[in-house]
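Below you'll find only one chain, the form predicted on its own, shown as C-alpha cells.
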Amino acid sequence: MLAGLVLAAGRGKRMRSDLPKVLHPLLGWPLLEYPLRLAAEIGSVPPTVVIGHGRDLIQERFAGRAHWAVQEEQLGTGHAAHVGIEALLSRLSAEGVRSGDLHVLVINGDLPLLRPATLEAMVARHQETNADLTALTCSKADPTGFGRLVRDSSGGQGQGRIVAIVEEPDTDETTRQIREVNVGTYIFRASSFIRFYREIGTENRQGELYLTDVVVAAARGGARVETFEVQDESETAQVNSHREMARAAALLRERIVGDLLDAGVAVDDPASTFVESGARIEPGARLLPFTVIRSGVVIESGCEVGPFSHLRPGTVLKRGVVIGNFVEIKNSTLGEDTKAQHLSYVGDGDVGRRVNLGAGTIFANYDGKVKSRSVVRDGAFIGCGTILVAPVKVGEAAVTGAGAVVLRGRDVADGGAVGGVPARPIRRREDPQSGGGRAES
C-alpha cells in the first residue's frame, strides 16, 4: 500500500507574512495545492498532511480534501515526517495494514512542479527494486539552497552509497561544489523510517531533527536505499520566498502555455500570455497577446479572447465566442457565436447565444450589499455604453439603445427596445441584427 504524505507544518519565515506558506497563491491555486494533488493522484489512500503553523487556516482551505497530522513543535522535517507515519499507520491498523506493508510517498509542502510522470517513475524504481527507501534526487547547474549528496565511491560515475546529506547551512567549501542535491520527497517503508528515525540526533547549526539524516542513516544501517534522478531540473524549483515564488510562477506559466500549444490551443505570443493552473481550454481556441486567463476558466474550441482581456473565475465562454481589448468577465457564462469586442465588463452574467455586447457594456453586479445577477437572451443586442443593473433581464432578439441604463427589475421584453437614462421602452425602426442597430422613440 502506497499513501502519500505532504510535509506543511512550517511558518515560511522568509515569505515574510503572517499567512501560512502553502496558503500563499501560486498561479491560481494555493501553493499547498500541487503537492496535494501530486499526492492523491499517486497514493492509494487519501494522502496525509503534516500541519502546524496556520493549521486552522489550512484544514479551513483543504476541508476534506486529506487527513490531518499536527506538529504541535516545530522540531524539523525528520519530526514532521515521523508525525505523519505515525498518525498514517494509527489510522490504518484498524484495517490491518502493518508497517511493513505500507510505504510512504513524502513531498515537501513546497516543491510546486513536480510532475506527476516523475513520480510514477520514481515509484516504479522504489517497487522493483523492493526498496526501503527511495530519494528523488537532481544535478542541478546552482545548487544553492539544497542538501547535497555525498557519495562513496562504490558505485562508480557519482552513484556510490550515500553516506551523507548536508543541508545548506551546514556546507562547507567542499561540499557546496557538489551539484547532486536532495530534492525532498522520498518513498519510505514505513517500518524502515521508524526503525531508522530512533538513530538520528539534533547535531546540526539548526539543531533539528533533519529527514535527510534518516536516509543517511538507513544507507549506513545496511538498508536498501535508492535514488531516482529527476531529469528536468525546472520541477525541482522550491518556494521559500516571494522571489521565489515569481521564479516558480514563471516556470509553471511557461509549462501551461506549452502544454496548451501541444495540444492545440493558438497563442501567438506566449510570453505575454498568462494562464493559471485549473483553466480549461479546447483546442481550436486562440488566445491574443497580453491576456489574463485566471483559474476556473472555461474555453471552448473556436473562441478568440484577446489582446488585453482578463478572464476571471467562473467564467465559461461557449463555442466561438469573440472577447476583444480591454474586455473583463466574471462569473459568467457567454453562449456561441457572441462577441464582446470593446472595453466593457460582464459580471455575473449570463448571456445567450449571437449577442452583441457593445463597446462600452457595464453589468452593474454590486449595489455595496448583494452581487446579483443579469440575463441576456439569444439573439439580443445591447448597444455602446449600455449598463445593466443587476438583478434584470433582456429578452430574446431584443435591443438597448447606445447609453441606455436598464434599472434593476425592469426586463426588456422579447423582441422589445429601450433607450435613454433610465431606459424606457422606445419603437424599432431596423433589426440590428440586419446591420442597422437604430431605433427611435
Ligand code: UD1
Given for the second form:
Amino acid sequence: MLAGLVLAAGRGKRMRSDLPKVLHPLLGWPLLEYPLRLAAEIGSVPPTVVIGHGRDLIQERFAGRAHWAVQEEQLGTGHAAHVGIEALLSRLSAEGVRSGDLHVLVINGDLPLLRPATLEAMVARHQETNADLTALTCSKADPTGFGRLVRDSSGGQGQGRIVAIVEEPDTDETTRQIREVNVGTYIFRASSFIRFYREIGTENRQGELYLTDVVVAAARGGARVETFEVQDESETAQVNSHREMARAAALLRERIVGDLLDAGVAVDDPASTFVESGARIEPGARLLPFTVIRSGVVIESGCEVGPFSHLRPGTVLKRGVVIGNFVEIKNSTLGEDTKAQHLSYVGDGDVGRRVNLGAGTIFANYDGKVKSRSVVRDGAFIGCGTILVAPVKVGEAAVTGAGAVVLRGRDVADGGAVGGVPARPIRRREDPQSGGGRAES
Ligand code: UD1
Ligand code: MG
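Having seen the form predicted on its own, I'd like the form predicted in complex with the ligand now, please.
Zooming out: every chain and molecule, the one shown earlier first.
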C-alpha cells in the first residue's frame, strides 16, 4: 500500500511573512495545492498532510482534501515525517495494514513542479527493487540551496552508497561543489523509517531532526536504499523565498504555455502570456500578447483573446468569442460568437450569442454592498459607453444607444431600444449601420 504524505508544518522563515509558506499563491493556486495533488494522485489512499504553523488557515483552505497530522513544534523535517507516519500507522493499522507493507511517499510541501510521471516512475523503481527507501535526486547545474549527496567513493564494497546528505548551511568548500542533490521527495517503507528514525540526532547548524539523516542512517544500517534521478531539472524547483517563488512561477508559466502550444492553442508571444494553473483552453483558440488568464477560466475553440485582456475566475468563453484590448471579464459567460473588443468590464454577466459589446461597455455589478448579475440575450447590440447597472436584463436583439445608462431593474424588452441617462425607450432606427456609437471592427 502506498500513502502520500506532504510536509507542510514549517513557517517558511525565509519568506519573511506571517502567512504560512504553503499558502502563498503560485499562478493561481496556493503552493500546497501542487504537492497535495501529486500525493492524492500517486497514493492509493487519501493523502495526509503534516501541519503546524498556521494550521487553522491551511485546514480551512483545504477542508476535506486530506487527513491532517499536527506537528506541535517544528523540530525539523525528520520529526515532521515521523509525526505523519505515526498518524498513518495508527489509522491504517486499525484496518489491518502492517508497517512492513505500508510505503509512504513523502513530499516536501514546497516542491510545486514535480510531474506525476516522474513520481510514477520512482514508485515503479521502488517496487521493482523491493527497496526500503528510495530518494529522489537530481544532478543540478547550480545545486545552491539543496542538500548535497555524498556517496562512498572508496572503490570498495560500499561504492556509491550514500554516506551523508549535507544541508547548505552545513556545507564546506568540498561538499558545496557536489552537484547531485536531494530533491526532497522519498518513498519509505514505514517499518524501516521507524527503525532508523531512532538513530538520528540534532547535531547540525540548525539543531533540527533532519529527514535526510534518516536516509543516511538507513544506508549505513544496511537497509535497501535506492535513488531515482529526475532528468528535467526544472521539476526540482523549491520555494523557500520569494525569489525562489518567482523563479518557480516563471518555470511553471513556461510549462503551462508550452503544454497549450503542444495541444493546439496558438500563443503569439509565450513570454507575455500569463495563464494560471487550472485554466482550460481548447485547441483552436488563440491568445495574443500581454494577456492574463486566471485559474478556472474556460476558453473554447475558435476564441481569440488579447492583446491586453484580463480574464478572471469564473469566465467562460463559448466558441468563437473575440475579446480585445483592455477588456476585463469576471464570473461571466459569453455565448458563441459574441464580441467585446475594446475597453470594457464584464462582471457577473450572462451574455448570449452574437452579442456585440461596444467599446467602453461597463457591467456595474457592485452597488457597494452586494454584487448582482446582468443578463444580455442573444443578438443584442450594446452601444459604446453603455453602463448596465445590475441586476438588469437586455432582451434578445435589443439595442442600447451610445452612452446609455440602463438602471437596475429597468429591463429592456426583446427587440427593444433604449438610450440616454437614465436610459428610456427610443424609436429604433431601421438601418442598423446608422445606429449611434457603434464600434465594431
Ligand atoms: C529540505 C531538505 C534538503 C533538500 C530540500 C529540497 C532536510 C533537512 N533538508 O531542505 O536536503 O535539498 O528540502 O527542497 O530535509 N517542515 C515541517 N516541519 C518542520 C520543518 C519543515 O513540516 O519542522 C516542512 C516545511 O513546511 C517544508 C518541508 O518540510 O514544506 C521542507 O522544509 P524546508 O525548511 O523547506 O527544508 P529545506 O531547507 O528546503
Ligand atoms: Mg524547502
